[in-house]
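Let's start with one chain on its own, the form predicted on its own, as structure tokens.
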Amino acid sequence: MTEPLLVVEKLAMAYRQSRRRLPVLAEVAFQAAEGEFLCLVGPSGCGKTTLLRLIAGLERPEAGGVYLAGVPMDRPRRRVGFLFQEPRLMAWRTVAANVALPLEISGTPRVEVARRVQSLLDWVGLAGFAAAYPAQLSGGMAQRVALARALVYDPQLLLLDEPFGALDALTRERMAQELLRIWQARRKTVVMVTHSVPEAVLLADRVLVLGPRPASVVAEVNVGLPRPRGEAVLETPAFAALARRVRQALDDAV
């Protein structure tokens, strides 16, 4: 059997306010193979961004571990991309310097540089607005640009932060088909918290249900629907089936 590309082993967590320690995760633990899209949805406030903190290296844990390919996450690495819910550009930047940043702050020739923004710009629908700022985009073409800069370093792992969040629901079905075809082209490893049941069934091959704080992983439901998934699986009894069984665990868990 393939290892395992992401290992999360038994992860707990806990923040300070004042005197009091705040539990947010307890032994959260679960794998993804290489390839695979896994969707995290849970209660509002249960820790699943705390959770994608940990998995990029960006805090540490009170217990337990992160590896990717066999490799400790300690530490942020560039072999993981993040998206966070806002896009978090540079306003005086244009769409490629902003694509670019990570690259000149790593010493990327120039030349090569160009190369990869115009490739990620190609890829996200963005080739005519290289030169154009963010006040000129919409928002759903901001979170285009800040994908786009997460994979500026070919990651193995692919972590978002509930990226449609902010838009209208017009958008949000429009960027998670766009999410698909970028994924199905590229493969990588995705680990994405959404807060809505029909976008983790219809993105992900596994959707992991978090129970309330301190959070762990208290169902898996695994989505097995055909790929490449158009907008018409939407309306499958298949679909609903399992947007059900979603809803009905996270309504045990709370």
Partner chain sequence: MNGSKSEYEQERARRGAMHWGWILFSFVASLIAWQGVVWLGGYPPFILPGPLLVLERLAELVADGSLWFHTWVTLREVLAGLGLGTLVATILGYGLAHSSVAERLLSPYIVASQSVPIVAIAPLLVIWFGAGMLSKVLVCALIVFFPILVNTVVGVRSVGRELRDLMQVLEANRWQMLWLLEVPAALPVLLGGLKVGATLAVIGAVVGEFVASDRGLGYLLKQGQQLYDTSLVFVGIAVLVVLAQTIYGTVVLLERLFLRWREA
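Can you give me the structure for the form predicted together with its partner chain, which would complement the form predicted on its own we have just seen?
All you get below is the one chain by itself.
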């Protein structure tokens, strides 16, 4: 077997608030192969966001470490794309300029920036909104812009933190399908946090279940469903069985 792209090694972490210590992660360990789609589910407040922030190098662990293609993520690195729970767009930049931001920071030549931004906006179906400002977008559109921004610099690893959590159910399903389509075309390695069990089973190769705080991986469900997975897969007995297993593991964890 080839070396995994992402290695999370016995990660422990605690927040410190005015002398009080709040342990959030206890020995979280897992790996992700190149091109693999991992979903993390766990009770709310168990430390999922914290885990993603650690992987991105935004927080420092008390113990353990994160390695991306062998490189320690002891600080933020551009090889990671992070899609936060909210779009986090810059209100003063147009849609196109928001998507261009990572390339501007890395000093990519202008022509190349324009080409890539255009192609990403086409991908997420927002080509007609290049000149719009974030305030003019719906929640779903804004999150698609944020997705385009996270993909535009072609990061090795994509971290998604409940990216569709703030959207209504219908938009949410459409976004999941869209994400699936983009992932199938680009085969990025993805670690995604979600609180929707069906969403996890639909998208993931593997679902990791985290226990309550301080969290550790308490169960792992391999989703062997064939790809491409359309809406139809949601109705199959295999899908239902997998969803039940994840749900069971979640219930056992609490």
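Only the largest set of C-alpha atoms that superpose within 1.5 Å between the two forms is called the rigid core. All of these numbers come straight from a predicted model, not from anything done at the bench. Numbering follows the first chain given and starts at 1.
Taking the rigid core as fixed, one finds a CA shift for residue 236 smaller than 2 Å between the two forms.
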